[in-house]
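One chain follows as structure tokens, the form predicted alone.
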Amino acid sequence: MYLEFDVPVRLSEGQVRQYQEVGYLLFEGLLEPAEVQALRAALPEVLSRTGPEVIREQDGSGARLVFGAHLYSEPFRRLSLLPRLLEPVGQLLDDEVYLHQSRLNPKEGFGSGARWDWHQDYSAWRRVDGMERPDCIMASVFVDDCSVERSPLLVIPRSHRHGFIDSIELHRDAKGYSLYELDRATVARLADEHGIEPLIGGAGTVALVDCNLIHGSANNISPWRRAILYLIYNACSNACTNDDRPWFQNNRDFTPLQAIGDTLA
């Protein structure tokens, strides 16, 4: 789906209808070539960090998830704050919003970059954050280009309309971060009734994902790289109860955001 974007930015009638309906919006080209630039500039900077918001692969062959680069990476913490981002995030969850979390997956190629189960965002954050309603937006931020071969993330549209799915949930508590995995069955009966869709763009490309929206990836066998952040918006009538994860998978500061000029410079 494409969009142009005038200042203030408002979606359309017809694109509230249709992230309600399927559960995401795509934007190909919301970020300008240079902006994509300067984001990936910051990013060796970023996976060099060795500290407890840094999750590596099983491997050990590099970094699964990097939390947190909005707090200490100039691009990425502009990047949160552009009005393209969080006015349309806004106007969907119809409240303000603070940054629960945020997280680079580098999928790095030759299959160092290991696939993600399918599963429901919301879930870890119901369960281990204490966040009580679904009020939350994954801004997935494409930083490299994101097509088939580079083992884009794989969606069920419409399956975010079934709900939070509880009682069929498997827990796995991968190290550094939990995952709640559903059961085969139901993803095989979610994926007969609505399909299953590539989210494929350019880098720059970005998509708006219901957080209830299940999706996973497999692993990036090809040779190249497919970066992508994770802007975990969250309502601020919405904020998490729970304490128990550190700053950079769980924000305590639920002070609203406020948006900056229009532009990564």
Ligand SMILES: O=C(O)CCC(=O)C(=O)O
Contents of the next structure:
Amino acid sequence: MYLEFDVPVRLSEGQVRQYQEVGYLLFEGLLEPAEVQALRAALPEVLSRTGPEVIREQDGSGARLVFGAHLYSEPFRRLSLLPRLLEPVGQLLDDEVYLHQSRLNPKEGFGSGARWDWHQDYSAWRRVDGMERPDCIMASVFVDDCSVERSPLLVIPRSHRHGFIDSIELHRDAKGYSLYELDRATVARLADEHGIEPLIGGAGTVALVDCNLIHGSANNISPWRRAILYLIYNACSNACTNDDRPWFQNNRDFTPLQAIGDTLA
Ligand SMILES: O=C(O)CCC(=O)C(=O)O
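Could you please show the structure of the form predicted in complex with the named molecule, as a counterpart to the form predicted alone just displayed?
Expanding to the full complex; the earlier chain stays at the top.
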């Protein structure tokens, strides 16, 4: 069901507490079906890009990640500025925010969308981009249904409370795209302690996820695509200090985002 929001959008105290304790909040139906359609209609153009902002799957089958869609695709730009997203994120971070990066993971079916090993997103931002604090939220917008059979995002709830974990191994693919994978003993210990939860919801669901929450996903062997757009909102007071990575991975424009009218049209 589409949720009606008063503007300004405020999370309840219970929701803020849940985010702080568990590390994520899930909003089923945050986008209307017509809004999901507008995003899907823009996908072919985004996925057909060939620049360095596209990271390909190892087997060359297609895009694994496409960075920066909010900069060159109008529906994705508007999405990133919706009060429904911006205001809760600003409330949780207690600051104005800018977009550190956005990335689309199409996670195509029949195994093309390959697995993601367990990691914390904050790892790369801290090590490479110079992000001082984990005051950054990964808003995960479900462009397709994310059901159990489509290899949903898996999270270890409450793992963010262990803070930034240093026991990692750097994996690079042939083109240099890197992932800081957590060591297995740490993942096993935290999964034993907290369990593992799939983030499940229909297209239009949005999860707000703490950037230290440990997550990963399996190969998508279903016949169906499972696209998620990740909008990475960082507190303006936490702007990154390094500029080694390109614009699409480390946005250097720290101007606070201003919400638009609450519609994608
Ligand atoms: O969408 C997925 O399956 C996982 C993506 C992920 O872990 C990431 O982009 O950090």
